[in-house]
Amino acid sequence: MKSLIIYAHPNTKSFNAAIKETLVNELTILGHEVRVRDLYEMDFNPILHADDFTQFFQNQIPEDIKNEQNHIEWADTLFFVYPTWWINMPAMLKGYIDRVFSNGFAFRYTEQGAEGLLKGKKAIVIQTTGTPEHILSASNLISPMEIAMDIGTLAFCGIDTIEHRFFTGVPVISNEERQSMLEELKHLVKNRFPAS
């Protein structure tokens, strides 16, 4: 199995950073091939040009475009691991997805509409909230980012979301309750990815 971690946070001592590392050890236990795009790290240019829309039209792909979309042709399951900043995704991630998810690569425009190009490939979403789960919840809050990116963006794109967990008010539990989480997405990885 070949997995894609896709993770969005500037802060390496973040809990975000340790559900990256969790993810990695699980999954290379598994004995699953990992590669991780860590977008700030890599300093990403999230930024759509329009010299970018030129050179898609072109089939001129940039070479830094061509490198993400090569690392996601590789994978079978793609993971992205994100906090979220007002109620969404960090611009970054969003500008990743903007670029490298690009028409002719992850999607294409027919009579019928719309077609994913990514058929066949799965997603698991992990986003952390500052905000506790039952403030979310009461304004309605948590199915809003669901549909964004499992629908509007995922599934465009013919990828299968199969598990959106959200792990919510990181800043205000304890020690013990984030420990509690990354045991949770040990399980997540086990059920999902069972050993042969």
Contents of the next structure:
There are 2 protein chains.
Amino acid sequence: MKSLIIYAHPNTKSFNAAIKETLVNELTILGHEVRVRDLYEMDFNPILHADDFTQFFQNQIPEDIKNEQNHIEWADTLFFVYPTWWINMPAMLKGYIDRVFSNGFAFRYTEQGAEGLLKGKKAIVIQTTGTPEHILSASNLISPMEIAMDIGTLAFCGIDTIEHRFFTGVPVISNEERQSMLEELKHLVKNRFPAS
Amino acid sequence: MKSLIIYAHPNTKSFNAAIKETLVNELTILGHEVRVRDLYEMDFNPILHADDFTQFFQNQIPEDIKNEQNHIEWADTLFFVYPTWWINMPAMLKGYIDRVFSNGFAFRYTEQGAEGLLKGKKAIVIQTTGTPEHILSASNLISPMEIAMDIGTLAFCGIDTIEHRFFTGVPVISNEERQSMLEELKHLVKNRFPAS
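The form predicted together with another copy of the chain, contrasted with the form predicted on its own above:
Time for the whole complex; same chain goes first.
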């Protein structure tokens, strides 16, 4: 099993960092090959420029994008780990998707409409929020995030999102509660990838 | 009337550019003071770093952010003009919101919960899509974008979104249809700001 963790948080001491490390550990224990794309650490350039379109059109993919596409091609399962900023992902991750999931790599248009080119790959999305779940739910703010990511983005590319787990209210809960979230994450991974 | 146009498209010949120019012209004719923030042209830095949080916390706002906050404070109406990329806005605009709509400027937390600090301001969101409307509607992809922007972002800051207009299928329609969209935009602006 080849697992790629795409991770976007600016703080190396954050709960998102703990999620990323827990995933690396658990997946390694389970015998997966694991690669991490730490977008902030890599100082990834998330700005899709007009030049990029020209290059895509000429089938000349910029080197940094080609490198990310190679990682995605390699993986069976993509893990996305990120905080919620404005009922949405951080710009860093948004721009990774804008640039890397390009026309001709992640999807193409045919006479029958759009076709995902990453079929067979699975995604597990782990998203934290600062806002407690009851407030998000009362304003119906969870489902728009699931739809935009799981349907509008990943399914569009043919990727099957097998989990989109929210860990909510992270800054306003206790250390014990955060610890039990990490335990829950370990169980989630073990259940998804049972030892054979 | 003071109108601020926040615009994010990498191509100066795009339909989004035509929307931005139409807005500038119409608002100027109507006697508004108009300012444009062309995020690509400005080469705005959309990456919220850990340093930013530290500076926000110390009430030392980075110079580029402070400048944008001054423009927002100045305006009565904020116009957002952008294309849809992945059922979402471009990373460039997402990062503008991540960095500029900061805690203490756009909102604050009180014992009663979050409080928007930009009350009294209005927003008009003009968003294009490449995908035709019937495909977006069939997959229920319009409303998640409205909820994330109008409720999860702007209303959270106290801003009243008085229009969120989608111009859909832009690359697959005729020049005449695109022209009539710009005419519709002019009417929209005139109706919202009737001459006194």
